[in-house]
Amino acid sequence: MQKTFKNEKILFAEPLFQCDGLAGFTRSELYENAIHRTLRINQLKKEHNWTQEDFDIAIRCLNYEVGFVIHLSMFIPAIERLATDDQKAKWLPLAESYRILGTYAQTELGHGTNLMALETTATFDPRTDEFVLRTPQLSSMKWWPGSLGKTATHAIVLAQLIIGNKNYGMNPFMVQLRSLEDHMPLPGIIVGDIGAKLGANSNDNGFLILNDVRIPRENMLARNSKVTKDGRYIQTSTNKANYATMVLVRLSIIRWAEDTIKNGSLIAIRYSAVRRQSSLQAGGPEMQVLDYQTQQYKIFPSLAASYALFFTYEAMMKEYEIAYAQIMRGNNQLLGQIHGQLSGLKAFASDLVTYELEMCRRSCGGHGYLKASVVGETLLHTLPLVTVEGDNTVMYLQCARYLLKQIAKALAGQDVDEPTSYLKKDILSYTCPVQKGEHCTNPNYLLKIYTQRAHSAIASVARQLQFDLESGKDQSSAFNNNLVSLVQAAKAHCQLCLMKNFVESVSALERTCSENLASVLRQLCLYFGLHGIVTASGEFLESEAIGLQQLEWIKAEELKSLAAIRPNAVALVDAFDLHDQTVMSALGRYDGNAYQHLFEAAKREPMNQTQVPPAYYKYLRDLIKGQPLAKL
C-alpha cells in the first residue's frame, strides 16, 4: 500500500494529472490530453523505475484517462499470444518502445459477438507471396476498436483466410495504417474516427476499410496456424487459441467494472454522511442521510458488490494465468472453461454495476445529476460494458452453452471442471440449510441455497431442451425456444460464482487478520447472500432452494444487516485507498467538504468566466429594454 501511495503522490504532483479542469474540454481537447498524459505517464515510469505492475496501477488511479489504453491491453498482449517467436521479436520491442502503435480490430459495422460471420478476407496469393485484405462491402468494415480513428499505426486484423476457393475461418494478420513518416493512411486504406459517444470520449474509436490491401505472407500471426509459400494451411494449435486474447479482455473488464462501482460506492457514501436532510422526531437535528434505512438500502448492494468483484477478480486472474500458462505450451484443456467462466462473469459484472451505479446517482438527490458529482459520468463510461468485446445476451449464452455441457458430463457420470462440480450432486437430496431465523447468519448456509438454485435453472433448462427435441424439434429451435431460461441460467451460475468467492475469500482473511476486520468483512459478505435472495427471490422460491418461510427469515435478515454494515461504511470505502483525483468527484472527497468543493466546480465553469453572456447582446438586451427585436 505504501509503494502505490508513493506512486500517487508522484502522479498528482503533475499539473497535468489534475483532473478539475476537464469538464469543460471539447472532444478534440480531451483526445489531446489522454495522449499528452500517456507521454507524461511513461516519462514517469522511465524516471522513477517503475515495474510494470506500478505502471498498471498508475494507469488506474487516472481513471483510464490516457491514450491507446487497447495498445497496451489488446494489441501487445494479442501479439504475444497468437505470434510466433520470430513474429514476438520484430513486434514487440516495436510496440513497448511505442515506436508502433496499436489496435485490436475484430468487430465489423455488421458484425460483433458473431466472429464465425465476420466478412473481412484476407486472400492468399501466391504469385506475390501476400495476402490480399478487403472490407466487400459496407457492413465489413471495422467498426469500433479504440485508438483506430486518430492513433495506431499498425492493426490486428481478424479476417477469414481465403486460399484458392477455401475457407479457412478467423485468422489474424498484422496491418500497417498509416505511414510511420507522416501517419497518413496507407494506400488502399479508408480509417477515420466513428464519432462522439456518451461517454469515454477522449478515445479514438475507428472505422477502417480494406479495399485490396497486401501485405506480406508473414505478416498472419502464426502461432496456432500458418500459410506456407506454395498455399498450404497447417494448422499447430486450434482456433480456439485466438480466443486467448479476447479471453483476457473480458477478465480486465471484470476489473473495470470493480474499478467503476468503487469510485460510485465511495461517492454515494461519503455523500451520505456529509448530507443532511429532515428528521424523524419533531424539532429534532436533521439526520445524516446515511442514516435513513431507505438511503442505506439503496447504497449498501453497491459497496457489497465492490468487494465481491473484487474478490471474483482476483480468484479468476489465478485461474487465467494457470490457463494461459498451458495454453502458451500448446495445451487449450482448460481454454474452454475459462471462456465459459468469464463471458458469463463479463456479462453480469457489467450489468451488476450498470445498475448499481444509477441508483449510486439517484441516492446523491438533485445534486447527482451534476456533471461535477462524477457518479453520472461514470455511469456512462460504464455503459458501453454491456456491448463491449460482446454483447451480454450473447456472452450469458455462451456461459450456458458451457453449462450445458458440464451438466452432461455430470449426468453421464463423468468428470467436470472444478466451477461446476456442484452439477454432480443429486439435487434431488437437497434440504435447505436455513430452518430458522438465526441460520440466515451462516454465510455457508446462504452459498448452499446459491448452489442449489443455480443446479436448479441449469438441470430446468437441460430437461426442457431436451424435452423438445425427443418431441421432434430441430436443434436450432429448440435452443431459440429456451434462450431466456438458458440466460437465467447463466446468470444463476454467474452469481453463485461471486458469492462463493466472497465466502471462500473472507474465510482465508478469517485466518491472517483481526477478529475485527473478519468481522466487518463477514458482514458485508453475508449482505451481499442476503441481498442476493431477497432481489430475484422468484427465482429462489421457484427452483425450491427456498421456501415462503425461510424467504421471510431472509428479508428480515437483509434489513437488519443494514444497520449492522452503518458503523463501517465510510471505512469500508476509505480502505479502497482512492485518491481524490483518481475518482474527481465534489461529492466524494476525502474532507467531506462537499458543498464548498461542488461551489468551486461551479467557479470553474466556462459559461461563469464572464458575466455577460454573447447571447445578452445577441437577443436578451433589445427583450430586456422593450425594443423591436431585430430579425432573427
Ligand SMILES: CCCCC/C=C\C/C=C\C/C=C\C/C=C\C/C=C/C(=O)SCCNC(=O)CCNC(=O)[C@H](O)C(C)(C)COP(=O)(O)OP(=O)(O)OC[C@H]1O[C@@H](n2cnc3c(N)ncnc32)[C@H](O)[C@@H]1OP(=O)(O)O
Contents of the next structure:
Amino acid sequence: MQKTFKNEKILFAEPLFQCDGLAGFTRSELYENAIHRTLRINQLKKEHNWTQEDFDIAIRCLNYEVGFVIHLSMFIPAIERLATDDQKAKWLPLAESYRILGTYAQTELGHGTNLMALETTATFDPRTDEFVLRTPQLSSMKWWPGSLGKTATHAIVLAQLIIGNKNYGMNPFMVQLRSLEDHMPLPGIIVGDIGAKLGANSNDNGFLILNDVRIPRENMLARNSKVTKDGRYIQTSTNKANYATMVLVRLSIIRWAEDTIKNGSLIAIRYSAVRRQSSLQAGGPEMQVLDYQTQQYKIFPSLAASYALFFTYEAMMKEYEIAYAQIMRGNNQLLGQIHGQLSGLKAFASDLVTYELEMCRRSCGGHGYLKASVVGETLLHTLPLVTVEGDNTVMYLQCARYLLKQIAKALAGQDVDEPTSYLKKDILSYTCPVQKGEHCTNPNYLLKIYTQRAHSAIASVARQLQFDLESGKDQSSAFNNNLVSLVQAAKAHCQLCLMKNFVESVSALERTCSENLASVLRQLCLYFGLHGIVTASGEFLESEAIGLQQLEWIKAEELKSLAAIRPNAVALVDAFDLHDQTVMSALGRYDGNAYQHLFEAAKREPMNQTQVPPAYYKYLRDLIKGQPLAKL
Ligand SMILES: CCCCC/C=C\C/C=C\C/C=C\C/C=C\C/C=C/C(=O)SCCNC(=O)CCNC(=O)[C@H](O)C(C)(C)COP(=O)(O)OP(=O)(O)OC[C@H]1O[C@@H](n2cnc3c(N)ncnc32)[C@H](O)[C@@H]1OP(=O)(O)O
Ligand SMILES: Cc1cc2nc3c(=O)[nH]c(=O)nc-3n(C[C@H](O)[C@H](O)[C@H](O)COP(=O)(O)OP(=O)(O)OC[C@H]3O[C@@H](n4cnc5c(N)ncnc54)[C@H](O)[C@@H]3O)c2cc1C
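Okay, that was the form predicted alone. Show me the form predicted together with the named molecule next.
Up next: the whole complex, starting with the chain shown before.
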C-alpha cells in the first residue's frame, strides 16, 4: 500500500518519535514536541539525503503529529500557486528554510464558508503605495488558521481588496505578523491561540486582529491579479485561481483519510484476531471475535475503504497533476473539473472515514475507550477533516453544482468531462445488469449499478430544479428546495468514483500480480461494491438500477463475502506495512500481545507513579477513619 518507508528504523530509533509517551502531555508540551519533531525530521533528511517524498512519508508515519503542518501544506503551496515569479524568488527560499514561518489566514470568526462575505479589508493607499489591512469588527478577526496562535511570523491573509470605493473581491496578501528578532507581534497585530480543541492540540490554531497594518503593494500575491502603482486593478487569470490552494489540500485530505482508516482497520482487525470472547457451542472454546459475522460486518468496511481510498487517491493525484500543470500554464480548462471532483471526494472520504473509525473503535469493546487503544484518539484527530478545507455539505454542493453543469452539457449534446462521461448515456437505455445471482459476484456488473444510480440521482435533481424554476420559484429558492437531493447526487457520484477506481485499479494490478493476490483484491473490491449497495439500498432501488430480487441476491452475496475475506483479513492489514510506532495502539501491535501492551501502558499512567494519591491525605484518610471532615 504505502511505499515501505526505508528510513523507518532511523526515525523510530529516536525517542522523540516514539509515540507511547505523548499521553499526559500538556498542550504546551504537545506543541513543542510537534515543532521539535518536524525540525528533527528536517535534520534527518539532510543527514541521510532523504527526498521530499521521504520527508512526507516520515510525517505520515507520525500521523501528522508534527509542527508546521499549515506552513508546509498551505503556506508554501499558496506562494507557489498565487505568487509571481519574482515574489516566489523572494518568499519561497525564506519559507523553505524556515526563516519565515507561515499560515494561511482565510477563515474569520464570522465567516468560513462564505468567502464572498469575508470582512477583512486591504485598502490600497496610492499616497504611500501600500495596502492598509483591517479587521473592522469582532466577527472580522481571522479565527482558526493553523500555527497562527504562537508560531507564524507571516500569514497569507485573504482579504477584500478595496481601491477607492470599489471592492475587487478576495485577494491574497503576505503580511508579517511577528518580529523576526524577538517574535513579538508587530504594531497593529493582535494574535493568540483560540484555545483547546477536541484533538490536534499540538497545533496552535489562532486568532488575528489587524488594526490598520500597512504592507507594501508588492506584498499582494499577484499571479492572478495585481494593483498598479496608480491604483489600477489588473486581473491576469480567473479569480477562481485564488482558490487553488484549497483544491490541493482537499486532495491531501483524501490521503490523510486513507492513512487514518488504515490505522483504524488495522487495530480493529488485529485486536479482533487475538480477542477471544464467548463461544457458539455451550462449553466450547471461546471464539476469536473476528469469527463473529457481526464483527466482520462492523469492521470489514473499514478494510475495504482503506484500499478504495488508496486507489482513489492515486487516481486523483494523477488527475490533479494534469490539471495543475495546465492551470499553471494559464489554461484553466480543467479547473472546474478538478474543483468539482476534489470537493466531493474530500467530503465523501472524510465522511466515510470518520464513520468507519467509530465502528472500529466500537468493535474493540471496553478497551476501545482507552486512549492506549488509539482508535478514539485517531477519530478525534480525524474529525476536523469533515470541516477543514470546506465544510462537507458545502463541498458536496460544489460537486453537485459541477454535476448539474455536466448533465446540462450532456443533454445539449455537448462534450462532457471524463469523470462524468456516463451522463452522455440515455437515462432510459439502462437495463439492470444483474439478471441472475452469480452476476453479483462480478464487480464490473456492480459498477454498472453504481453508474445508473449516480446518473439517476443527478438527472432526478436536475429535473426537479427545472420543475421548480418553471413553476415560478426563483433560482435560490429552487436551489434551497433541493439541497438534500443535490448532496445525495454528489455522494452517489463520489461513491461511483471510488468503486470505478477500485475496479480499474484491481484489473490493472491483475496483469502484473500473482493470481492469489489478484483474487484477494477482487474479493475485497466485490465486497466494497456489495456493501455500498446494501447500505444505500433505498437509493439504488429508487434509481431502478436494481429491484428487490437483485437486492436479495446482493445482500446474500455480501454476507458470503465476509466469510471469504476473513482468512485474509489480518494479511490485508499487515500489507499496509505500518510500523508499531505509527499505529501506536496497544491493541494493534504486530506481535498481538494486546493485554501485555495495555498493562504496560497502564503502568506508564502518571497517576500510577505513586501508590497513594494526594487526594488520600486531603479527603480520604479522615473519611475512612470516621474523622469529621474539615469545612471544604
Ligand atoms: C510536504 C509535507 C506536508 C506536511 C503536512 C502534512 C500533511 C498535510 C496534509 C493535509 C493537510 C490538510 C489539512 C490541514 C489541516 C487543516 C488546514 C485547514 C485549512 C482550511 O480550512 S483553509 C480554509 C478553507 N476554507 C474553505 O474551503 C472555504 C469554503 N468555501 C468556498 O470554497 C467558497 O466560499 C464556495 C463555497 C466554493 C463558494 O464560492 P464562491 O466564489 O463564493 O461562489 P460560487 O458561485 O459557489 O463559486 C464561484 C465560482 O468559483 C468556482 N470555485 C469555487 N471554489 C473553487 C475552487 N476551490 N477552485 C476552483 N474553482 C472554484 C465555482 O465552481 C464557481 O465557478 P462557476 O464556473 O460555476 O461560476
Ligand atoms: C481544525 C481546524 C483547522 C482549521 N485550519 C484553518 C486554516 O489553517 N486556515 C483557515 O483559513 N481556516 C481554517 N479552518 C477553518 C475551516 O476552514 C472552516 O471552519 C470551514 O471552512 C467551515 O466554515 P465555518 O466554520 O464557517 O462553518 P459554517 O459554514 O458556518 O458551517 C456551519 C453549518 O452551516 C452549513 N452551511 C454553511 N454554508 C452553507 C451553504 N451555503 N449551504 C448549506 N449549508 C451551509 C454547514 O454545512 C454547517 O452545517 C480550520 C478549521 C478547523 C476545525
